[in-house]
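Take a look at this single chain in structure tokens; it is the form predicted on its own.
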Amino acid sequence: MLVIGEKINASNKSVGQAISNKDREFLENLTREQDVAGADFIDVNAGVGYGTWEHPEAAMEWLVELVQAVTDKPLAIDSDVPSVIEAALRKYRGDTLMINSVNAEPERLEAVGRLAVERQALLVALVMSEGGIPSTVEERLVASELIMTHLTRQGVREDQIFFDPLVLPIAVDSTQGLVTLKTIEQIKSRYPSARTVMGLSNISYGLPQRGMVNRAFLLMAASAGLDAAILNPLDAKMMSVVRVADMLTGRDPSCKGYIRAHRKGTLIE
């Protein structure tokens, strides 16, 4: 399973302040820590309108350059504004790239799909449209079909697309865990070459002992066919569960990765 490190995100108060204050040391250290912890991608989200930044595009350009200076891991450029994504790509120098994200809105599909084609980027696609997050599996599958049809017509390959089935807090609606899992299963059945990704921590929002909930849901999602997760790679228990998930779903032949992690002492119960 691919791990996308979630920490460089302006929605986190300390990170937002660091971006506002241009605190290079704080952000560089956070990048290095995620790299060492085993993140496969580093998510980069500069937010909108932070502090002294007059334009979000400038903030994203600065942040992409900063992160790239201290890691060779590929980046996930995270914004719902096409012009901010485009600004990030002007500064990005890596070969492998993920864009996060697009949804079923035609204008965004057109703009972000074009960028994905130009850069041969992996693309996170949220299974929602202008009306917000659908509450049912069926509605999410309708959005996924609109996305797939539009993007492949533009020239995006099916295997470039990472569908995000969307995770709503279980504390708000106790059916949403199963809705997400069933959406993953259906997407994997309909689009065999496409992949799936989700922001894991949303499931436990508003609950106590969130880590336990997140880890359990990751294993369930892996069984349903999840290919990647946006999570905190500094959580050693969570990273241990990633190793277990890979082993139990046949992605770790002969359990070599699990055994190697055990020998390194990085598995935490």
Given for the second form:
Number of protein chains: 2
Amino acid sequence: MLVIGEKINASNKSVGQAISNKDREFLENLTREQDVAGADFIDVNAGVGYGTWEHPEAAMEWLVELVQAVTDKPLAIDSDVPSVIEAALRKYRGDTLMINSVNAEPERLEAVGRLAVERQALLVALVMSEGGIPSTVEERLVASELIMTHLTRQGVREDQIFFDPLVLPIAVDSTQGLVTLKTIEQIKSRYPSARTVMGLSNISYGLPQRGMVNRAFLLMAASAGLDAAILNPLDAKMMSVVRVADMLTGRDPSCKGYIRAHRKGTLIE
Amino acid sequence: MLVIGEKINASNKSVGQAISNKDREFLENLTREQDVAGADFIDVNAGVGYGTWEHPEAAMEWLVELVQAVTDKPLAIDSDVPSVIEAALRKYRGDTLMINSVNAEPERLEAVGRLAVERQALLVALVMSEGGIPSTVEERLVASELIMTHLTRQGVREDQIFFDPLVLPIAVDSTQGLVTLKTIEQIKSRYPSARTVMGLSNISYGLPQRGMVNRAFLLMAASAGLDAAILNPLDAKMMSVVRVADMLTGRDPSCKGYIRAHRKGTLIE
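Switch from the form predicted on its own to the form predicted together with another copy of the chain and give that structure.
So here's everything in the complex, that chain up top.
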């Protein structure tokens, strides 16, 4: 399971303030901590124009330079505004790159697909259109087909695409866990070279003891074929569950990673 | 998820000794504790001739009487010896009943299938023949087809059958988690009225921190369609995971069971 560290995100209040105040040290530490904790990608979301920043593009440029100065991990450029993504790409020097995200809207597919081709970037594609998250598997598959058709016509390879199956809160509709899991399975079966990615916290929205629900859903999603998760790598229980998920889905031959983590004392229950 | 409480099992040393010593109080308490903890069935395994018992049949008769005197929960009669199962059935007064287990060997299918028809019992069927646990999905499906053909010809209904997909240790072969999960999915798709059941502890054999591996595998199996698990209902972390599994697979409408457990303080992480 690829882990995309979610912490550098302006929608998190303390991070938003640090971006606004140009608090380099705070953001550098948060980057380093995620790197050390085992994130495979560092997500970078500079928000939509915080405080002292006149343009979100300028904030993104500054943040990408700051983050890549303290980690060699590839970045996931997190914005749904093409000009902000372009700003990030102007500053990003790494080879591997993820753009997070596009959806099935033709205009955005056109703009972001072009960037993905130019930079050979991995691309997170939300299986939805303008109208919000669809509640059925079928509607999500319609969106995934639109996305795949549009992007491959532009020259994006199937293996560049990470579909996000999307998650609605189980507290609102008790069928939504299965809807997301079936969407993952269907996408994996239809597009064998494409991968899947999702954020975990939506599933438990409105419930108590959310951590255990999120961890449980990660395990279920892993067995449905999830390839990557956007999560907090500083959550030691979650990272332990990622290790167990890898082991149980055959991604940790001879259980070496699991046993090593146990010996280091980092498998937290 | 149906929970089959596994504690009354002579292969557990203290239970074996209690059966041998006719320590009623110990066994009655263990039964009551499992009942209160939320077991849906109480598994009863009297062993194969312990200590002061001349015949395993006599030990099973005594144990069934003892257990059903302190719980109204249905029993799972746990033996692979038809005469021991018959002994249990002579004493068992409940309506609902599970026989645990039969496998694909024709002689045993014949004998145990007959008892299942006579008593309209639920029947756990291990998808293996004499030769031990098959390592592939395909071999397990061959066994399940043999079992289904044989039993339905005898008059057992498909919905009486709980297939056990079987679990080999992940430490021995890192593909075995997926083998079991795929076996569950395939069985559920081939026999829509049949159900699936499994024990959890085999998966983690030989590994440290086995509890977290077992709990993780339960969650994966639940999302693959597992209907019942043989487990220790006194393990509060495991029972909490059962609740979360039910919620995430749409078996807990409006999350009422989960929220009630949270309020009672019984959701243990």
